[in-house]
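Single chain ahead, written as structure tokens, the form predicted alone.
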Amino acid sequence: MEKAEIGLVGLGTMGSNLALNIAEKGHRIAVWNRTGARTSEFVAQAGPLADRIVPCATLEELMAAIEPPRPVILMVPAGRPVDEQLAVLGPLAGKGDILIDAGNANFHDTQRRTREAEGADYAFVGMGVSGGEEGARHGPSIMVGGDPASWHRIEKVILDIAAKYEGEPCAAWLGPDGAGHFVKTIHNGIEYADMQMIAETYGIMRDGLGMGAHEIGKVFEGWNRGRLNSYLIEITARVLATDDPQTGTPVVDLILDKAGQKGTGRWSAIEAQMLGVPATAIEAAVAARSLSAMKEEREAAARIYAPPAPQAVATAAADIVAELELALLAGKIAAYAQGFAVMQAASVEHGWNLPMATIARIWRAGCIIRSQFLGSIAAAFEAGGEIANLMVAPAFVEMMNQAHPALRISVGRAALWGLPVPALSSALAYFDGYRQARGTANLIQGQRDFFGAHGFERIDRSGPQHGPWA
């Protein structure tokens, strides 16, 4: 029997779709699932693609079915299941084989597994895959970390199955060990901020302007034809336009307001804190999801506190909506600036040499935060020179100068109306803090020296100083 080019372990939703994608692109793939019945079911449902799929009853059979050196993708839940799978597959792997974790792993685990593989025959690769179920099936954005030799072995398959933007594959090798999974984590952090800002903008229209779901959906549909064109804006319009078949009510009005999270957004906020890089919009989005889960407490508080009194609105609703478009653009720029700043700091900290322009390019299709906006980010990094922060890149200076007044007005209006906009307001505070040449930390340093003799620097002399508090 003809050998497979690659193997895959784990035929859940993502694994199944990725396997079908690989087969559809002309590559022969061997598959194994812990439950054998699932393997048989998967092949039976694969249709004409079944000819390129080799079902395996055991892991030994899986390894024997692949052409050496054998790459095997693990599509199992992050954490302990990956370690358990490596413990079984490791002894079966030969010299040059590659075990690829394609789940949402914590990059610290990926670094550890890379070190553990140094004494084994196989190489370990951490591969971030973005795009959800649809992306896995038809073309995701893929972020690979590991040694270059392993990348070259799997490069053709990965580039073939990746999403394409104007013919360019949205996949790349980004650096050693945990680089790929770290970039995927920050991608998800930006995704959290982007989604939260969209939800806050929806809330201003729903609760501040009294607009219905369909009307708001039309707004987002229009925005998607302009500067905010992106996957998240597109699907927001579609979600808001969809009615429940049973009741005829907009589905969004029937959904409980408790947002779930799987950890990657929280990890991105934690890593930003550990690196000392402000990522306030991401942090606010993570906190907002946690607050949303406190449904019963929020309902109890709502019974205690009277709702804010209606405000007289002198501005026409259409003008407020136009301001919201610019406000969302400004918030989005700040969130992306924070995410890329975190990646730049991590690149230095871990010696990854992350290619920022490449990251922006491979996010232009296939992933959840894909948007036309990313082309401008790639161009900014490709223009040459050191970019301390995207907000000071010329193209983004122009955009922020146009958009930040609307962000200020929108945040202020939401505050007066009693509407929570944590991510948008955090983005505004970040922008204002970043562009403030002399801030207020001088007072904090004075306080620290007063109670703890921590010392401070003066603007008129060098060296550590203490105040005359005593």
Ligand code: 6PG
Given for the second form:
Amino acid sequence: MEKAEIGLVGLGTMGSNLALNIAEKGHRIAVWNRTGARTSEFVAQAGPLADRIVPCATLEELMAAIEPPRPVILMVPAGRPVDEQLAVLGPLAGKGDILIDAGNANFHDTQRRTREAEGADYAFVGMGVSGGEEGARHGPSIMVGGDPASWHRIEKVILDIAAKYEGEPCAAWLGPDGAGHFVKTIHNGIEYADMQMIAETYGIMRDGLGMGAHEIGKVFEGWNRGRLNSYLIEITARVLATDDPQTGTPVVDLILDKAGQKGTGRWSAIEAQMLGVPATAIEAAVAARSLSAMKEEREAAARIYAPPAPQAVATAAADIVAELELALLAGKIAAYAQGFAVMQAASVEHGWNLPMATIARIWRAGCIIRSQFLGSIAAAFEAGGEIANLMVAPAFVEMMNQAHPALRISVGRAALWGLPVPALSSALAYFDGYRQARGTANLIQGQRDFFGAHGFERIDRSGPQHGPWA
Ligand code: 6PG
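Switch from the form predicted alone to the form predicted in complex with this ligand and give that structure.
Below is the whole assembly, all chains and molecules, this chain first.
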């Protein structure tokens, strides 16, 4: 029987969709699932694509069905299940075989698994896949980390199944070991910040301007035709426009205001902290999700603290909404600048040599944060020269100069209205901190030296100094 080009383990929704995508692009794929019944069901539902799918009852069968060197994609929940799968699959893999973790792994796990694979016979690839179920089925954005030889073996399949932006595949090899999963983690961190800032503008419209879900949905629909055009703005408009069939109420008004999180946003914030890179909008977004989960505490506090007295608003609602659009743009620039700064620092720290322009390019389609805006980021990195921070790249300086006054006004207004805008306000503080030539850390240094003789540098003398504290 003709051998399969690739194998896949784990036929959950993501795994099934990825397998169908691979088969649809003309590649023969061998599949295995922990429960055999799911494998049969999957093949039965694959329609004409079933001809290119080789169902396997055992992992031995799976390995025997693939053309060596054999690549096998693991699409199992992140964490322990990946290690368990590797423990059984590893011994069946021979020299040159490639085991690919396509889940949302913590890159530290990917680095460890890469080291463990070196002691075994196979190669390990950590592959970040973004785009949700639809993306997996019709074209995700794919961020690959591993050794170049493994990449060359899987490159054709991966480029074929990836989303295309103006014909260019949204998939790339980004560097060794954990590089792909790290980039996917930061993608998610940015996704958190993006979503949070969108939710904050929604909050100002809902609670500050008293607008209804449909009306706000129309605003996002309009924004999606402008510079904020992106998948997240598009789906926000759609979520806000959708009514609950039973009650006729906008669904969003029926959804409990407690956000879930699986860990990637938190990992982004942790890694940023570990690298000493400020990623305040991402951190604020993670914290906001945690605060959202404290529903009962918030309800109790709401009974203690009344909201601030309503302020007379001189500005027309339409103008406030127009300011919010620009505020969101400014916040977004700061948040993306933070995400890319974290990746630049990690690249140096781990010796990955991450290709920043390529990362922006493969995020233009397929992934959750896909947008036009990423095209501008790619262009900024492609323009050459060292970019210390996206906010100082010429195209973004122009955008920021147009947008930051509106961010300032929107954050100020939200504060007076008692509406929390943690991501937008921290984005503004980051921008203001970054563009301030003389900050206030001189006082911090004075305090540190006062209580702990930690020393400081002086502006008028070189070498470590101490203050003449009494
Ligand atoms: C993607 C998404 C995907 C997933 C996240 C959501 O890029 O396709 O980011 O990875 O939806 O796991 O994460 P939370 O559950 O933490 O919001």
